[in-house]
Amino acid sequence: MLIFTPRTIQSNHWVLIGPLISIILTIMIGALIFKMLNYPVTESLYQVFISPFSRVDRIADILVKACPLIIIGIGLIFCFRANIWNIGAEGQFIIGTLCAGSFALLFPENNNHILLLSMFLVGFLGGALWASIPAILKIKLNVNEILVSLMLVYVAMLFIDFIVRGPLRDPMSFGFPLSKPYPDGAIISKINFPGIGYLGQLHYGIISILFLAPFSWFLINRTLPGFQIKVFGSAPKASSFAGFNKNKITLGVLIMSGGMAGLAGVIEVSANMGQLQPEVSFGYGFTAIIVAFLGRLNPYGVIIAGLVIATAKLGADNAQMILGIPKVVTGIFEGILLFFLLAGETIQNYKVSLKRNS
C-alpha cells in the first residue's frame, strides 16, 4: 500500500530537475517501444529527435509549430495557477479562429493594419467568450468545469464543420468545404531575411510570443490580481479568508486563458491556411496542456516546453515518411511524458513510502 506525505519543505532544484529527468525517462521508454517493435532504436530517436535540427529551414519550422502551443499554453497557465482546469482551449481555438476568419471575410475592405488588429481581438474575444460558459456554470451551478469545456471542445468542432460547408462556403471550392481566402489584409506574412530569403513557413506572428511571455510572467508575479489567483489556488481557505472573490478569479482565468487560445487560432490560421475549414486545429488545445505542465506554469518554461515538444511532433512527421513508422506509435510519446510528469509533481509535493498490509 503506497502512503502519500504532503512534504513539509519543497526543493526548488526540483522544479528544473523533474522535467529533465521526465524527458530522459521518455526517451528511454520510447527506445524501449521502438526495439519491441523492430524499428532501428538508433536511426528513429534520430529521426524523432535531431532531425528537426539537420537544417536552417526545419529550425524554422519548429517556431512555427511551437507557436500556437506556447500561446495557449501560457493562456493555461493562469487557470492551472489557480486550480481551474480547463480541458477545452482546443474549442476556444476554433471559435477564436471562427470569429476572427467570419469577421475578415465579411468586412474584408477594412484598412490591411486594421482589418488584422482587428481579427486579433475578434479571435481573443471569441476565445474568451467559448471559456466563459464553462465559468459561468461553475459560478452559478458549480458544474464541474472539466465536463464542461471538454465537451464544448465537440460543440465548437461541429459548429465550425456547419458554418464552413453552409454560410462561408466558397462557392468556388469545388466541392471541398472550405471558405472564401482571406483577404490581403488578413494574412500574416511570412519573415523574409536580407541575403536570405524565406526560412520554411516562419511568420511574424511569432512574434507575438515575445510580448506575451514577459506580460503575462509580469500579471502573475508583480500584480494584486496575479497574487490573488497563486493564493486562490494553492491555499482556497486562505484566499476565502482574505476577501478574494473566487468567482471573479475563476471567471477571469478562464477569459484570459480561453482568449488566449482564441489569439492562437487566429495566428496559426491568417499565416499558415489563410481561410476556415473544418479543421483548423490539430490538437493544439490538448497539447498545449503538456506544455504548461513541462513548463512548470512558467511562461518562459513554456516556451522551451513548446519548442521540445514541437521538435517532437516534426520529427514524429519525419519517422512517419522515412521509416514508416505509425504516427499513432510515434503519439505515445505525449502520453508517457505527461504520466511522467505528473508522477514528478508529485514525487515534488508528497513523500511516497510503501506499507505492507498486515
The other form holds:
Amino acid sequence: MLIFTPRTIQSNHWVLIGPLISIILTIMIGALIFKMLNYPVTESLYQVFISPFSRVDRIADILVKACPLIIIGIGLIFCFRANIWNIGAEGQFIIGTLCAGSFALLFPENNNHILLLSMFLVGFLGGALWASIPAILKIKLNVNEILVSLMLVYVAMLFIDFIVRGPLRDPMSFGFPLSKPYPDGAIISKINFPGIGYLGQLHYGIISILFLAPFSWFLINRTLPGFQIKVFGSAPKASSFAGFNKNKITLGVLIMSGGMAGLAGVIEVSANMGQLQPEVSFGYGFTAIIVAFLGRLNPYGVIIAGLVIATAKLGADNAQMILGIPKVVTGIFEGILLFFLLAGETIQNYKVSLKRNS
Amino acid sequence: MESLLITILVTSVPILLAGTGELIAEKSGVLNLGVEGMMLTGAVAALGSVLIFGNPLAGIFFGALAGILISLIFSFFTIFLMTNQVATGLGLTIFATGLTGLIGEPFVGKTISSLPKIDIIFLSDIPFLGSIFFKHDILFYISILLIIAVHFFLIKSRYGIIIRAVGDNHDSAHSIGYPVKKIRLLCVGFGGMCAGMGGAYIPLVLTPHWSEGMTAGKGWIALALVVFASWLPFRLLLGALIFGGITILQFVGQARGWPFPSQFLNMLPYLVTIIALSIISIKTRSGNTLVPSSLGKPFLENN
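Switching from the form predicted on its own: structure of the form predicted in complex with its partner chain?
Next comes the full complex, and the chain you just saw is listed first.
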C-alpha cells in the first residue's frame, strides 16, 4: 500500500513540474473521453489546443479571452491563500459590471479618462460590496462563505437580467433586453498598432494586468498584510497566537477578490460589448478558480495559466463550430486539470512510498 | 390547493434525496461540494437510459449507478490522495457539468415518459390526504423511506454510531481499529447514489427532457440544506419541503400576476438559503456539537 509521510521541506521543483504534468495527463484523459464518446480524437484535440495559434489575430484573441480570467484569478489568490473559499467571483463580476455600466449610462461623460477611471472605481466597489456580504456573514455569524458566495451568483444573474429588461432597457432596442450603448467615454478602444493595424480584438484593457500582477505580487510577498494572509491560511493557530485579526483578514481578502472580479467585468464589457446585456460573463468567475490553482496562487503564474485556459476556451469555440462538439467540454478539461493539480500538491507536501503489506 | 401541495411535495424530492446522501457523507467527515455535479450526472444517465431501454424504472437504476461511479472520482482524490475537499468537490461539479453537456448533446429535443404513479391501496382513498401523499411515483416513496431509515440508522444502529465516530474524530476511530478510509468511501458512495437519484428525479418526473445544467443550483441548495438541518434527518425533510414551497411560489406568483418582477421571485430560493444559513448560525453560535468535528479535514493514516 502507499504510505504518505509529510515533508518537512517542500519539494520545490514540483511548483513548475506539477502543473506541466497535470496538463499533459489532462489532455490524455480528455482524449480518452473523446474516444469513448465517438468524437474524432486528433481533430478534436487539434481544434481545442492548436487551432487558436493558427493566425496572429487569433493569438491576439487569446490575450483578450485571458484578460478577465487573469484579473479575476489574481484577485482570487488573496482568498485562496487565506483559505477563504470565495467561489462567487462570477456574481461579483456581474455586480461590478452592472454598477459601472449604470454609472456610465446615468452620468454620460465624453472625457475618456475621467469616466473610465470612475467606472473602474465604481466597478471595483460594486464587486467588493457583493463579496463583503459573505465576508460579513462569516465574521458576524460564522456562516459558510462557500455557500453564500455561490448563492449570490444566482442572485446577481437574476438582478442584472431584471435591470436590462426593466429600468435600463434601451427603448430603441426593439424589445431586446439590452441597455443603451455606453457613451463614447466609457469605451475601451482596440489597440491600433502603427504599421500593422488592429490585431483581433486586442484592446487597451490588457495593460491593466501589467499593473495588477506586480502590485498583487508585492502585496502578498513583501508586505505585512500579505504575510498575515499567508500565515492565516496555512497555519490558523499560529496566526491567532501572533495576534493577527482574522476578521480583518477575511474581510480584506474578500474585498480584494470581489473588487478585482468587478474590475475585470468593467474592462470586459467596456472593451468588448459596449452596453449591458443579460449575460455579461460566460462562467469567467468559475473558470478563474481553475486559473488561480493552475497558476499556483502566484500572480505571474496566473498570467500563464490564464493564457493556457483561454487557449482551450477559444479552441472549444472552434471545435463547436467545426466539429459540433458542445463547448462545455472545456469543463471536462478544467475539472480533470484541477484534480491533477490538487494531487500534485499532495505529492509536493508528502513523500509517497510503497510499502508491502506484511 | 390540492394540486399545489402535490407540486410542492414533488418539487422537494430532488433536494431531499441529494441532501440525504450528503448528510451521511458529511456525518462521516467528508464535505463533498460535488453534489450539483453528481445530480447532473444522475439526470443525464437517467434520461439516456430511458431513451435506450424505454423504461423509466431503468432511469432510477442508472441514475443511482452513475452517481456512485462519479463519486468514486471524488473519493479517490480526497480520501486516498488527501486532496483539499472543497477544491476537489468544486472540480467534480465543473467536470460533471462539462461531461453531462457532452453526453446530453444528442438527447436535446427528445422527451421521455415519466415514472408511473402508484396508488397505495386503502391509503390513497383517504379524502384529501390520500391524493396528496399516496398517489406518487416510486422514487417519491423511496425518498421518504430513505430519510426515515437514515434517521434511525444514524441514531440506533451500530454502523450509524461508527460513521459518526469516524466523522467526529478520525484519529481516535482509526486507533480503535475502524477502517476510516473504507467507511468514508462507502458514505461518499451513498451520497453519490442519492444525489444521482435526486438528479434522475428531475427528468423522470419534473421536466422530461434534457437541457444543459438542468439542476439549476439544486445541488448547492441541498448542501445548504444539510447545514440548515444541523445534520438532523427530520429537519432536512422539513427544510426540503420549505424549499419546495419557495420554488413553487415563483410559479404561483407568475400565474396569479403578483406585482413583482419574475426575477425577484426566482431569487427567493437563493436568498432564503442565505437567510436560513444565517439564522441557523445565530442559533448554534455557542458551539454546535452536531457539526462533525472532522468535517473537511484530510485523514492521514500513520502506521
